[in-house]
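This document opens with one chain alone, in structure tokens, the form predicted on its own.
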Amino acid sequence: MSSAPLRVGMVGVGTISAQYFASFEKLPNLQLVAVADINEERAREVAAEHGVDARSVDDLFASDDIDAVLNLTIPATHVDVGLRAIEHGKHVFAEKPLGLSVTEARPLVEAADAAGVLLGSAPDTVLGTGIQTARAVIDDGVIGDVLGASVHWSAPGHERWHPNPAFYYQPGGGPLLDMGPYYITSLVTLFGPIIRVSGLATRSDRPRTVATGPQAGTPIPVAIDTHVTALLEHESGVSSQITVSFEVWATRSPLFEVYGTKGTLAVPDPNRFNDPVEVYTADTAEWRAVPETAGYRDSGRGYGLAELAEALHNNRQPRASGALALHVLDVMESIARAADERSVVTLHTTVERPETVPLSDRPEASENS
């Protein structure tokens, strides 16, 4: 059985919208219907290139021709596009983080709940086959009972090759809510919810200025802390640490590894989808290649708001679903808070470890998925 696409309206057409355009074309059960912007000229040149009707902000949110929005804008406006879009009695797919606080964000939650209509949030990434499969090894028992993981994302700065970067550096953006997402809602996937953080955070005064676009040699001040690490206790009893960076030239360090009883895997980057998983086990006492076992195969930004479609036709809730995001939000919140206190901060939101991903292509909105 199959049902018409999800009818699309995507408000924000900045960098990122490019990776949701090009999977469009591979996901039968989205249809996008326009896009918006609060600069409507280019609105119409995306529009006009990817022949989709361009429409304002308000338009698009009241148009009967559309079942969800996708929502690209900027961190500090996920809020309250989120609530207008549902206030229309849309449903909803943002970009991460879910909002610049919990208590910004719940309501966000809550007002989806009340009106009956799906949330979902970024990063999808995790549906892809390389957390889905290392998901299946730790399932399986190949490295026996997990112990812990450990996980480094770092980089000099997204000054480097943004060509308005000046966002990162605020409110809303810093490595912990821009790239802390992909891998905080992959240990969540991976060992379910967490209960307890600590954390320490800094930043340098070294001065930073655009690099790259007609903004090149533009200062960027700085308002968030540029490199955070904490140490996150599961209810599960796994214990994993991250550290995430805008101050790091170069690395060595493993990017993300989980250790067990019966031995190690190195889980690909969550901000990739794709990448392949390896295992070392006591017994092989080498490193080898794991066959993809689960997630979507050549998958991308957009199968999350497909899977959310899946989700509608067959009666339940998103695998990246709000509830999950807002509490990967509360676990970044709280690290900020513990770095900030020099303490161990307790959570005050939980949510179900999602269900593993079956191996297949695409989300299907069928009665089989």
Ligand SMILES: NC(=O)c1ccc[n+]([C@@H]2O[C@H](COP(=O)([O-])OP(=O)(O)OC[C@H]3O[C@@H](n4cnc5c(N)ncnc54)[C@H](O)[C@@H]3O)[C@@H](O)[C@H]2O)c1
The other form holds:
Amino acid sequence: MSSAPLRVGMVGVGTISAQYFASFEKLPNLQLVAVADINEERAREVAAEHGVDARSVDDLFASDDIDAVLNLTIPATHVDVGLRAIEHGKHVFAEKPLGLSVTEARPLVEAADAAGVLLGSAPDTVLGTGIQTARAVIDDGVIGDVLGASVHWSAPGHERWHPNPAFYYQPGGGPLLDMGPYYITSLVTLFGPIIRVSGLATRSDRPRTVATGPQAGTPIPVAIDTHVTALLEHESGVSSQITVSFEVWATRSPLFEVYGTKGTLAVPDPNRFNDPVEVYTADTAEWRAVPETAGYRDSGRGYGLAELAEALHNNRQPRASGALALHVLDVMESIARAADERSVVTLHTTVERPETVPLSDRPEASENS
Ligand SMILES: NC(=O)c1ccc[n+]([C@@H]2O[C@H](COP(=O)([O-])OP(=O)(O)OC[C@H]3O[C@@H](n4cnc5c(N)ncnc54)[C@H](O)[C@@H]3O)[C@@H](O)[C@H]2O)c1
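Show the other one: the form predicted in complex with the ligand, since we just had the form predicted on its own.
Now the complete complex, all chains and molecules, led by this one.
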């Protein structure tokens, strides 16, 4: 028996919203009802384009025909928007990071628990076939016992393509809080929670200016570190090293590799959903592509919210959960602290490694609901 779709109100209709609109068409357990933005004119334009209602942000929260708020605002407003939605009894799925700090974001997780609503957070890229198949390779023992992983993400800076990039250089942005969630959420999905970190962080004095769109040429104030390297100790004993940077013009570093006693796993880009996994084993002595064995096929941004809808029907927590995002935020904040203090920081949050996603086209409402 199929059940009614989760009725969704989208708050924040900026650059990333286009990817979510594209996914709604593939996700029958979600129904987009209305959009809102502090820029009400933009909300009206986008609503007309997609044939949904435009409402004020307050009206959207107060709407009886909305079950869940999809929060696509900038990092500095994730917690505030989320708390207001929860106050109105809405489930919430938010873009990453969960908030600017653990202190700011923990009340969001607590408020959702207290209100009995579900809280989910990007990145949902980890639910795609890329990371999920990589995890299946590890869980099946194909590369033997895992010892460590190496992660590198770098670019010259998001101001080269984003029309409104100032937030990337403010608290909540930077390569650590902007790109870290993809990699660290993937590391936790693959190897479980992290217990200790150390790190180094720096920034250049290279001037940053908006490169595209109506604001082109506008200088961007830089309030964050733009080159960060860290060592992460997982509770499972695996050690990961990670570099994220807005300072690199070109690199030949591998993006994401996992080293085991029997082989090496090349994990696909965790900012994407469905790229192929490759593995090298000592016995085959060659790289080979791994067929998709787990995760949502041909997925995109929004599948995490659809998975939350499935979780709601099955009376369980979502995989891309607020608790996972809080742990990842704690890891990132602890890296920054370790870098400031030149210390090793022990984490105070933990999370269970989320369940594997069976190979499927999309999340579904429960047969039993
Ligand atoms: N742009 C990308 O490629 C990308 C990719 C993945 C994730 N994200 C994440 O998505 C989020 C949004 O990024 P974006 O690039 O779409 O930013 P953006 O600046 O293009 O859009 C943000 C929108 O939110 C609105 N907004 C801001 N504060 C609000 C509030 N309090 N209430 C209602 N609306 C508000 C803004 O008016 C704007 O329309 C960020 O957390 C970012 O990390 C962006």
